[in-house]
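Just the one chain here, the form predicted alone, laid out as structure tokens.
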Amino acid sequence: MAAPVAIHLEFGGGAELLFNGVKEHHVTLPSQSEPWDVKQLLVWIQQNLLKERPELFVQGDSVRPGILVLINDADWELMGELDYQLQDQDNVVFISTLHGG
């Protein structure tokens, strides 16, 4: 059984508007049978934090193109993307690069 995981989530570049304008969230993911990964985190975010227009944040089981994801200040592509197993006290940042013009 995987222990609960306390992580810090940040949303920026306009992505925070989908979360009632709140940029930072300190959350504790509950215990579950397998370790938490980013793919499961995205589902949890949708079910627990995302307030409106999920199509602007997720596409399929990943983030929508145009949203940068950083895990502990490193590009998530270097960390394994959806398969990265979250660790206690990780910092996960989502930055939207999609802007009106």
Second form
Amino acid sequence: MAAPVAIHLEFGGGAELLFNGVKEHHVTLPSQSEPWDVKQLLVWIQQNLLKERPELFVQGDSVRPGILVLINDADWELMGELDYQLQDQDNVVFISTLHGG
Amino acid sequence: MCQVGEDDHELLQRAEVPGVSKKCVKCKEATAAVVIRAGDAFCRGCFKEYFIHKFRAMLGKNRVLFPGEKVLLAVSGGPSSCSMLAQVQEGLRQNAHKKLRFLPGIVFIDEGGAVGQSLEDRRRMAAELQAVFKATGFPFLVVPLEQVLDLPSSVVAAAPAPSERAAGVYKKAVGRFIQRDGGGRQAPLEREETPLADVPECRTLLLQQLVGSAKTLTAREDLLNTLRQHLLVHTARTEGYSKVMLGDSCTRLAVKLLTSISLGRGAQLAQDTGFSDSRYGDIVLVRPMRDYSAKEIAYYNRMFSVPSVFIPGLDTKTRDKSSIQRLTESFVTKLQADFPSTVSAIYRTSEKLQTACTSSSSADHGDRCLLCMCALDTAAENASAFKATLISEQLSQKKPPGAPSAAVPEPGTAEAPLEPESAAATGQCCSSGGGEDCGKAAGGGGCCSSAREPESSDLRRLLCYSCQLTIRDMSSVDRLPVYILSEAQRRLRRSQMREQIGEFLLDQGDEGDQRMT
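Could you please show the structure of the form predicted in complex with the partner chain, as a counterpart to the form predicted alone just displayed?
Full assembly next; the chain just shown is listed first.
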């Protein structure tokens, strides 16, 4: 059983509009048998944090194209994208580069 | 198919995912932090150098900014323009390598009124941005978009072309500048602080009605862009700036390129997306960020704490298909996700575009579009596709004779429904008998000048193809700001006059041919 994982989430570039305008969220992911990965984090965010218009944030399994993801200030492409396993106190940032938030 | 002989096949390969903890490809020492383009991983330090260098190189390569010139930075608050501001700041630093040498000022156009933001939201965002501007030390202006209603018609009249500068002049100017100050300390600029004055609500209402009169979101965005640009140019002129820097990124310009083609602005692509845009004559619009993708800008801003403020626009939180601009953006972004060279391929194509130079500097104002100030592309030759669309449009109109037109009642006109509308517009003033008060003609021209407000059919002659489409999407052109309507009237009167006295004018070319009979 993995311990609960504390994650610091940030939203920028307009993505915060989907989260009531709140840019920073400190969340604790409940413990579960396998380690949390980014794909599961997205599902969790969609279920627990996303206030409106889920299609503007997630698309299928991944984030909508145009939303950048940084994990601990590094490109998520270098960390394995959706398969990266979250560690405690990780910092995940979602920045929208699109016109429409 | 459309290859230009380049080795393009590599562009469409899917990007491979680089492994974890890859080393920077440049310095090969530090751990990579960002992936740029397709598979190049840079560390923070190298990325910062690369980013800063690109800005200088873009300005240096194009050589349009002369030393000591006053340049207005148009900052919208978004990441690209704030990044541009940070780069300018960085470049003007005393001990910067290859220091920049122009005098910047900042302008922020507050569009909250057109978008429907509340007054407190507008004030709050303006205050946040003002704090950012104050920290830079450059003079700044906060201009509400409502001021576009008060612009003089000189904005859309033809501007004098700037004196053509030969290539060698740039180097000489730089040499002289360095000799004069020795690149010494820039004199502290006087701070012009113009905080956001409260805009009277009636003006905001007028602006909203203007924007609201465009029925589709596509037309609304196009109209807003045009108005914003006019306001920028006017501000630059009145404050004495000769260049305006826009913060359009590569991604944004790629989307704009495809959108422009869809909107019928193919003839103006080079000016809409090129590095420098000189359609306004004395004010040149410059786009130094056109080589940066949106991803690079977002990463730089995040990693090096460049402040920016997100301001919602017309198309925030709209669906993908709500406007052509939005749809194109969604298309390009999705394609880019799988094929990371999409945006740069579009960018490289746009670099090859040039304006078809038909004596553009000497074109008189009769040849320029009223709204976008580009050369008119609506010469409908007999076998062109444009002529075909005009004919089919006329044929599909079923206007019964004598029916009142939208804005002005004209009783008793028995115009045949198939006659081109422009002829109908000019002939009607005197033939409609008592319907019009010809005394309303604003000076000059006599009673045959159109004393009524221009209708959308009149305006069409003065517009390029895509602006015609935008106007067609508007429910009425009365809401257009006074400066546009009055300039339209002026041009219509001018062309009427020219038609009437045309046969009496001595043509330049004919003089040699005149023979005494």
